[in-house]
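Just the one chain here, laid out as structure tokens, in the form predicted on its own.
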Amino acid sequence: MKKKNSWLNENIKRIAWLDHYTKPEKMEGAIKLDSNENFALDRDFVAGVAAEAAKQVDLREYPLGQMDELYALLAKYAGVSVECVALGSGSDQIIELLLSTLGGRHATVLSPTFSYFINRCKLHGIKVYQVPLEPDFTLDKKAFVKAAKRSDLIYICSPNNPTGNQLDRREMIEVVDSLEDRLVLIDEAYVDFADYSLSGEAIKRNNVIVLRTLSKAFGLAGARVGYIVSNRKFVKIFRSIIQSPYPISTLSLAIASGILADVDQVKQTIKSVRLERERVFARLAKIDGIKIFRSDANFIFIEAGENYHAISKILNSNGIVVKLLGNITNHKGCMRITIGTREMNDQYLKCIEQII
């Protein structure tokens, strides 16, 4: 008689089965603009810090006091009190945590938005309903809300990835207080490029969590250092049951507070990275051929449609790695291009001018 598989054996099985982020290939020599790091923060800036922590912690110890530390730069740089910022280790741990411990069963989110959050989900069994998003990328709120009614737990990446657009602040507030007795869990990863954070409106709610990291604007992608926005209860039990003791390397925890100690740097080039997305959009909009959207991030979303293979194939052959996301809804030949330096910009602009 055959032996039945055994519980162990059908979760393998069915975790198999699942879709899952795949990771970039490193590509020595390339121009690298597919995964959005801040390249126009100044690499010796950055090093500069690094070494400068790696002067100053023991890593013989566990970190400490360099939590409490980061606590009041995240939370003066938010603009909230201590008690409602509480950290992780980048914000893909976060979301891991908070979908393995209020999850629920069921959660909305746009279509297309951040797959990895969609994947995350499935891996925990949590079904997910997609509600897409208008033609120009602009919301349907009445459909978003009455699925999200559905739901336990509600996702909204503002601004959006890989859209790159920022729902209206009006719009947003209306959906997340129609939802009061949902988890509304906004992702502003990319907020520091856009026009407005609601962390101030979220330590004012006790369903509404705020996700936020150093990753990008911060050009800290390496350190793994992300953060939360919530209520002070929320923040409380977050720190001291829900998250492990110590998510954070203390190397990392000094770091980021180097950093955010100098905030003024940060605070110039994210101001130059918008200029330069203005400038890049600009042009891009003289190309016939191609489709572009307005981004309020630190990448310009592209519909290439026919000219999707032509352009994808010279950018390659010039060492140019950017987001191929092919057809997305109605969406014909979409790519996503990170805003990096001047020149590594133009060097991609070229590119699509030639070919176009």
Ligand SMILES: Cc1ncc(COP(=O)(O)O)c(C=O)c1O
The other form holds:
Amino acid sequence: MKKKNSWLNENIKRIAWLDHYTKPEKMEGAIKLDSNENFALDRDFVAGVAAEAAKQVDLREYPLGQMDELYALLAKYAGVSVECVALGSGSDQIIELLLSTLGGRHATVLSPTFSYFINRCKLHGIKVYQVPLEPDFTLDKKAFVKAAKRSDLIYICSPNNPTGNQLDRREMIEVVDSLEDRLVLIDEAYVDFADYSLSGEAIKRNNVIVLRTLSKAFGLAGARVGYIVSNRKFVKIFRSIIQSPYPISTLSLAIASGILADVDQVKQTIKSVRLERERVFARLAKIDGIKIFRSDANFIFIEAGENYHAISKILNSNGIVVKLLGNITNHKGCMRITIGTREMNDQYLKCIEQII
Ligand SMILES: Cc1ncc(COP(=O)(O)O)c(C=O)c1O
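Can you return the structure of this protein in the form predicted in complex with the named molecule rather than the form predicted on its own?
Time for the whole complex; same chain goes first.
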């Protein structure tokens, strides 16, 4: 009896010890700058699209044509052909599927990076090599490629969460090209705020998958819609075999299509977030006692050092929630703060300026 259960017990024991993602607590009325959502996108606009979608769909039916409609809109937005796009229930679910089918035994990532990916690799029993970024968050290409060549899967977050920066485009392509026989997953969750995407490169190669989402720039974190851009052959296999038949609700599909049909409104907010990013950066740069880093995303990475606790405390007492990261490698007292609306940003800037 004891012997029969040992495999199960051992596995549950192993899983119970793993790191896990802790969902932020819901704080009524808080200024929420911890999850990189897009609050510059008007809430009423999103609510209007959702209400219209709710009127159109028939929830008694499985989602059929709605997926095709969304493929077409996403392909147009990403500038690729419709056969190169596939969908998932948020990019989280796509990561899960890729790890369970093509994860292999070893993965290489940069450090720090999106911790969810590392946690999920460990859950799937995939060993993760973490190659540290340089102190200014640029790439140590030699070390990265060396580790990557010993692994089956390579994950690069571009722009990187939590540091915010994109690596040099040419360097990225050199890395991808040196790993032709391995799966390279490029997570572009924040690419809408950045200067370049590798979607156009992914469709030409047989080993590159670009992962994108409508949770950030498109203001649809609650709808759970993610997508991939890759070569036609892989996309066909992903759509028909790897992905389940109905991963996204009809309502979420219709909402996503509704937002994409009015993509100019989203693009307008992306522009305003980028301008705010510059303004916030310039204000923070004037504050002695904190260090900030260039961002290509809709958040800024701050190294607060010995001011970490004082800043955390004042933000907390003013109902401002940011992502507190603590010490990361040689960076002390780190936090990641979403670029919100001008009003939201002013509130936390005032707090930080007040105490340092
Ligand atoms: C880098 C990165 N990838 C993926 C995700 C997951 O996004 P989704 O909401 O599409 O699951 C996030 C969310 O924070 C993220 O930061």
